[in-house]
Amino acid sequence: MSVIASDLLIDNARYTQSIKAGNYYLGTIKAGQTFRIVDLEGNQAADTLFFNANDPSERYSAMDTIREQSNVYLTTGSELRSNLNNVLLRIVADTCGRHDTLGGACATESNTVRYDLEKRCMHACRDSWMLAIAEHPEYGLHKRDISHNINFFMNVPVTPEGGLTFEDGISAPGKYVELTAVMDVIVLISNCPQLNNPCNGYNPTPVQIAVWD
């Protein structure tokens, strides 16, 4: 973990927005701008995708990011790399300390495997992403572009045997992660609605977005 607070003040942000659990955020962050996600009430998971805004076929790659930094977790100093191994963004501040790259996003199908067949009808992060790209065709994103994601604030430890476990969150109210864009990027967030996952504290809550020039 590398816990480092930011000098940026929320009152000086160019833009802020609160995202309710189960809702999405879709927007463009210009190169050089800094982008913060705040876990307002703690134990929330923000399932996030990044794309090159000028060519969305170039997108965040968990494999390239993990290989280049030799670490499966993200924190201050991590570089988020694309499927072309270019740097999309850098994490410049982080008061949570660790973010998941491996757990993936919830879908109606995975909910039936993890929880129960009757959970299939529950809203999932993949639904939020699909709704976002359907409602905003101007971004040029399609179903095939939904790929690797980051689970900011989510706690998915790797066991000594190499397995994954979904544990109680390590975040807390007001914790945040802050990233500076290296190129123009599209940010697509599903603020996870999943109330069966301990990473959400069984109580999905809002997150806040803030952007500085």
Contents of the next structure:
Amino acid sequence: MSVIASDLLIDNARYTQSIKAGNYYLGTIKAGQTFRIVDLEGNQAADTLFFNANDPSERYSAMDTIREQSNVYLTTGSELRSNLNNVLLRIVADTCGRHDTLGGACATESNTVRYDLEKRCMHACRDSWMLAIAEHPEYGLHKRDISHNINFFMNVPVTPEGGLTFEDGISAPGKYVELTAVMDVIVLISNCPQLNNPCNGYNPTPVQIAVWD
Amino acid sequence: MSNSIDSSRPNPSLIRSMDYSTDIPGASHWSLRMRKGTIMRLTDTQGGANVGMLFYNPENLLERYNAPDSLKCQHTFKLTQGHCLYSDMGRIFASIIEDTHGWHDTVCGNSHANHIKRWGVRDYQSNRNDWMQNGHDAFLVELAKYGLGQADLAANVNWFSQIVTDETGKMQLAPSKAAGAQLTLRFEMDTLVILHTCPHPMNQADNYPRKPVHIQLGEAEPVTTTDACLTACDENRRGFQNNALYHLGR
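Cool, the form predicted on its own is there; where's the form predicted in complex with its partner chain?
Starting with the chain above, the whole complex follows.
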């Protein structure tokens, strides 16, 4: 794992915002701007999607990203690729060291399978995204655009035997990931409200975003 | 709760009939609607095949195969016998009732035109049926027939391709298995299947790997309460319950 800190100071950021667990963030980052997500209290998952701001049918693709870098984990140096295999953003700093893009987001429907059929009414990331695209038609996003995301601050190791495990213990209060946009991108974050998964200690907490020119 | 899949378990009498068979040449694409209770058996007749596949609900094309949900709810990185293919709505499109290959990829996506360039020019005018098709374009062609496009292209399965990782997460395409590997899907709900036989995007072969697949279609026997896919883990039991609820509502 490669841990690389940033020189950017939060006091110099053009914009900052705190996102409570269960809320979403939807905004545009211009090419060349740098975007940071801070895990304020630790062990939180920021379920994040990116879109080409000029054509949202081009969007973050977990498959293209991990295939082109021949590695299933994301960290400093990772190029986040689109479904057209273009680079959307680059991770330029990362004090956590590893982020997941295989596990996807929680959804009320998948919660029925993963935990219990009675969990279907608990709030989940995909519902946060659905509300975001419904409340902001100006972005031109539709359910068909909601695909496989990045889970910043999550550790989901793959075993050599082909298993997939969910582990705790990589993130901590104040850890962050920082990305520079290569093209104008729409950012859609669901700050995960997951109450069923021990990865966040059953206690979802806020994250902060910051943008520098 | 058990998440282990016993792929050595015999699967007698899961198939009622084999009604149709066809050979799909390498570098081709096809689609068809499968009914609940039907089966599709794929055979890698020459060895080294890659079959890209996508799944949609024909009644609501916004419901589609979800690779992350399929992997995380079965705690697996690979797909093999005993696993189910989940939609983003918590339902099961299909179960893998037989598999002699043992490990199939669903995280690498498709070959794009840029991956195919290493083998030469992609030119139908000159090469006719020997042109070098790529998986991305093949899917776009089939998807367009159903009003679907680029934004609808989620992660696909790559049957007969095995991707292994080391402890640092580095990925590698394992060498192809010998001819004859076979897997059978049993459809648990009506499903639109989109497929291509283009090379896996990480294939580094010296020549464009033009590998066919043999496809057989038929009817499955009804799913029993001791079915190996249904009982593979508690998650799959709940997935089958979600399907039962869906069919109640129809």
